[in-house]
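Heads up, the chain below is alone and in the form predicted alone; it's given as structure tokens.
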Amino acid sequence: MSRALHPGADAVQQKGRLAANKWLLARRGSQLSILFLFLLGPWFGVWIVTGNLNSSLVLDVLPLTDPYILLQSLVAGHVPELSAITGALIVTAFYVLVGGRVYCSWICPVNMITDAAQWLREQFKISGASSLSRKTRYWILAFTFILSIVTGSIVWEIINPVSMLHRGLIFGMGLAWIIVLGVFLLDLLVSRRAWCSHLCPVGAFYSLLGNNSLIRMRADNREACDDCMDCFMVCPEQQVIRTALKAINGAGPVITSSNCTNCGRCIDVCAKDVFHFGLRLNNKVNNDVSDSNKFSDKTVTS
């Protein structure tokens, strides 16, 4: 089985390398394209998009505002412009529909850095000594709002790796190198997916925003699962899979957890085509799937 080699080996053999990585390649294309659009203006003088992922204007017409930043601004006592509020409503509507953690897997450029760290962990079989709680990111999220209230400023932006990377690519990395390198080393040496899955308050915020999103990952063909564990190995949020895949407590086939990033890697690596993108509707219970599987309760920690 592929678990003796590497996750997705069977899928590559059956579907071909391109098909077994199509959603990964689509995500990289999305992340790089969005980043390039922001850099076109400063680098080449072509201003299709102005601003950054916090607040931008597309073609001088469409405002887009990060609702997390807007809320921090509000609690800090700032009065936002109407365009900022409009942009936040547009972004909020989008993520409520497609899932908040889509930001993490399809847009955030830091995700490419953390994915690289995870790939190196696997190649060199690095096992970090620290185990972080996934609840930590929600405490950090709450703390960013408290600091904004106390200081009257958006404190998070001082150390936000996404903003630091963006500014560094335009003005020269400087301190940004230290922040980005710190995130990379954290994921590489300290704990698996430490930043995105355990610490980042942006991911925590968007998981809450997309809690009831319509577009979800589905395991409608879960009866075909052969317990190869490939989906579990590649999933950045491993705790979200088991309930839907193994019908725990009679659960339907939809992965309803708001922490699922809709990255599509489970689709890529599954040789049995268990997973696909779909809607959270029609989440019927299938009692034919038993709970006798290798995703034991001890498999997912923190």
Second form
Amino acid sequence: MSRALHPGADAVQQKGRLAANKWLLARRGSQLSILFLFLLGPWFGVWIVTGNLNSSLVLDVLPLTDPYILLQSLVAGHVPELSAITGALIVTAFYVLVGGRVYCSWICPVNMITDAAQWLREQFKISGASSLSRKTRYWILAFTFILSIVTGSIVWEIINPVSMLHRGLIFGMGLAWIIVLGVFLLDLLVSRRAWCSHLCPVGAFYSLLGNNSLIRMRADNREACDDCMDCFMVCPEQQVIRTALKAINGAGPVITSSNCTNCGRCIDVCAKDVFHFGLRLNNKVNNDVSDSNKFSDKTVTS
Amino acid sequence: MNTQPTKGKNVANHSRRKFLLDSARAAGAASLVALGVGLYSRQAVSLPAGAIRPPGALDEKDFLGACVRCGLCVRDCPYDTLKLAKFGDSGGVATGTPYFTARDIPCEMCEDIPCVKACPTGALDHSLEDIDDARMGLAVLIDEENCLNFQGLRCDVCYRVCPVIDKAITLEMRHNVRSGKHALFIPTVHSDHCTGCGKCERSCVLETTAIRVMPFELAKGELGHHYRWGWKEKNRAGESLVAPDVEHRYNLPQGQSYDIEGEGLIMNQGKDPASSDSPFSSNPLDTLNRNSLNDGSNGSLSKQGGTRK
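Having looked at the form predicted alone, could you now put up the form predicted together with the partner chain?
After this comes the whole thing, all chains and molecules, with the earlier chain placed first.
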């Protein structure tokens, strides 16, 4: 139970530096290689993926469309062509299966910005407590749809930092870096994980999408937990862990909250190998009270 | 034993209060964001005059609800005409949406319209199959003071480069009042054929172009909805719709008539002026001169002479 200098120090000692960061590295690899795939075209003329995260075409055949933006377009009164609908269905099916917020931790380029802010925050020991509710993003999500209905245009795209950064890198940034810088400073100075875990409606949408996703983080080895709190320290959505890890109200070992981003950082930093990726099936403990975990999110806030 | 339920109730009360407070706070913060974005979006609903949407683009308002800002049209444009608007430096084009600037690179009007085919949502309308039906905007000869053709020179470049030459732009001949003896060939754009491709704007030889593609709502006037062009209605109905046309009367010397919609002045209809029954000479001046010489004593001005007495 010695307090380590930083979360994950014990794991590094136990497993080695590489193994204690493998999911983080895999995630960075995923984020960067997806970005690189998009950049291959404009940089080297190799068009494997065309477009951007809002809508793209892979190898000239496979359409992929962000269901969130297409839904905004739909409520704004536009009936899209089949290509966009197909693309959105494919993307939706993928995230329903693997977990909606996999988008946030494995694909979204803003995640690298906010992770950097969080890292600096820890280095400089900035601890601005905030009263920002994690539900704010759902309200913003609702408002983006309402604004789309009222104005008949896709309003959120005017400032959406996610598409702005990604599109900016591929098509030219303009002054979009100001918005990205804004997100960075917000996360660095104002509040811990302010953007991705409190405000971003894209993440909120994808969390709803993956509400019943098959692939989940599991704490099957939770008896080994020594309460070092490392997982809690690194988790961008700290509220999701406790229920499953501590079997609150007899909860099963699966982290069922749709806001878990499946980033796998908890696996990395845990010296006791409590966590692993698995399916949401078999979420039973000895007694049959696992249903009560549905409401367990409320017990821990921000 | 008695304190236990009370404590539970307190905890429930507390967490309910906290829940409500949290929700109110979240809603408040979100509505502030929404208000800001909503107000900001009001500024970005109209396309600036210098930017032109790709062929087949829906009306600007519908377009902003349909375009997902993916840039696939940009990638499929073989001439690098299209660009995606960047945040902050595109003169007010909604961020991430496609546009082009005709003076830089105009639309080459590809027959297979790849940009429209590439659009996954139909923000570029897939029902556009003939590029000549595209209406990206309307060319307007905006500066008559500097247009060389308006000065009587034969520049004609905008006319020559027009992909829909002689339909979208024609040269209309007019009298050159300045020289008194030459013609002006006025480049004249016709909205029923102009696609708004911008080749005329691109090729105008002036330092700053005199002809520009503009959005329709800036380039076109609109009649009062009750207003009808009388001659068109008459043509359509085969007769005047208001009242029977009064037959025009002209005070012309005998033997002459005037056809208002045809030949103009018709002389004498085959009669030899010399053998006419008329007391008047065929030359109107003779009549005028005779009256002034005879002091109005006879003939056509007798009524005037009578009032004089």
